[in-house]
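Coming up is one lone chain in structure tokens, specifically the form predicted alone.
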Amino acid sequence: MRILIVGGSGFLGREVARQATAIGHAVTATFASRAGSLPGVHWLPLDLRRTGEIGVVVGEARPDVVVNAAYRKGDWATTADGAIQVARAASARGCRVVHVSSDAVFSGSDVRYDECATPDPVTPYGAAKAAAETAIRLLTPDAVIARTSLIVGDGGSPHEDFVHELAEGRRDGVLFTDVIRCPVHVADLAAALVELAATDHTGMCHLGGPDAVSRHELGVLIAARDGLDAARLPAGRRADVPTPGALDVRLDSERTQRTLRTRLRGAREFLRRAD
């Protein structure tokens, strides 16, 4: 299968892109402002926000499927236009769609989410994730739409890396105590993109982990796993800021998990430090 990744040279593209080369498909993966190194990989540039340059690299790339993982926090141009003009350019072709969304489309009012749910977004970003959501699914009605919640890895994530920051005083912040989300591990979610790519399934799927954790816990358990004075993680709460956003936000991936092989792990195990 001829598979083309949009932000593969992000941290859940990369582990997309690894995946699917190690199981034989042919990978394309576009970078905006890198390439990565990866073998087996071709690297072609690509920046959404200059929507001419989309049908070229999907049709240069001739895929079966385009996974599509980019995103920019505050950047509609990216995250809504550029996301809808990836779901038109392969359409036009008759390639499959896998969609990557975010739990951000949601305002934490109802708490549980599962697929059939509505959006309500209360941020920029979370409006642009929505946004792109009703168009794929109005321009590609075959198309997966994949929501996912906070990617963790073994290291390099935003999230643990911003953990490591406080941790060592490189960096002012706080993690809330009252902001809940269902953390992924990136190689299990890409597993599960991967193996999406591959099947038949279509509509939305949830692909958020079973624990709900505050950013607060999720950073205690990164300091437990790295050996990091979790002591130093200053605690907050959103609800005493004026930052935007969503509080307990759970994504209810059971309907989804119930129909893949991969299993989704929660971060109480895939953070639990070896002995």
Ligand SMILES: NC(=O)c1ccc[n+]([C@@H]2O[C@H](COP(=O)([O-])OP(=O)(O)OC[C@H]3O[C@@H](n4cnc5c(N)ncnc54)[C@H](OP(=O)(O)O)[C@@H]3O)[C@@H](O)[C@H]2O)c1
Second form
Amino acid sequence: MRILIVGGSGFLGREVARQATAIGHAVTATFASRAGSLPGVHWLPLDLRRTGEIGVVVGEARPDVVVNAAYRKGDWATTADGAIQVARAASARGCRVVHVSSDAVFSGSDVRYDECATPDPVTPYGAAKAAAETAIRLLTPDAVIARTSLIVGDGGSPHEDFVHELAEGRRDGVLFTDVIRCPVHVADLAAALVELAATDHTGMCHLGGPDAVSRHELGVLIAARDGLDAARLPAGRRADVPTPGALDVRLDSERTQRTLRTRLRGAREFLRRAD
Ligand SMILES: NC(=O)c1ccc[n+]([C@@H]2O[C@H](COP(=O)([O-])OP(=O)(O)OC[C@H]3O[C@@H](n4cnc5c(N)ncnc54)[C@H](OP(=O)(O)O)[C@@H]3O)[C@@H](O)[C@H]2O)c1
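Same protein, different form: I have the form predicted alone, so give me the form predicted in complex with the ligand.
Whole complex next, starting from this chain.
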């Protein structure tokens, strides 16, 4: 299968590209600022803010499926309009679309959200992701829209970097005890996306891990795995600061999980320290 990964140079996109190549798919991946260096991947530059570029890229890559893992926080043109352009360009050429979305489309007022829940975003980022979802669902009803939560790896994610910087006193900040999410490991998430890309799934999918943990508990788990002093991680409550943002958002991914071969591990499992 030919796969085009939009945002292939990002944290998630790189892992999707690596896994898809490893199992024999022909992979083209895009970058906005710097090409990746994965063997066997064909790299193309793409800026979704430039109208028409995505059409040229899809025309050159001639994919069977387009996985969109591109976004830029605070940039509606990339995250909302750009995602819609990706779906339009893909459907114009009859390609399947797998679009990566986020639990940021939810406010937290209902706490637990399954695939049928209606978005009610409270941040500009959440609003951009929700706008993209709505347009893609209407433009390309056969698309997969895959919502996920905090993406963690074996190092290298911004969440892990932040914990290291806090524990080593290189940065000010706190880890909220009242912000709850369902983190997922980047390798599990990428495997699920490759599986969804290669099968006939359609519609809304939730790809969060089964463990709901606070940002602070996540930090403590990362610190324990990486041999850092968890006592140095400052704890705080988002409810006490004016920053807008959802508190308790738990992606219920049970329905999607039942349809997948890939198992999504919970944070307490994938961050368990290897003794
Ligand atoms: N990280 C999380 O915890 C998390 C949680 C929930 C959902 N998500 C979703 O997961 C997806 C992947 O996230 P990530 O953490 O892997 O993001 P990331 O590491 O920031 O990667 C973003 C990708 O988008 C590309 N990009 C940025 N601006 C672009 C533009 N104008 N045109 C084309 N490409 C552009 C970047 O290219 P360059 O790097 O080359 O500039 C990069 O390849 C996103 O849809 C995000 O909303 C992430």
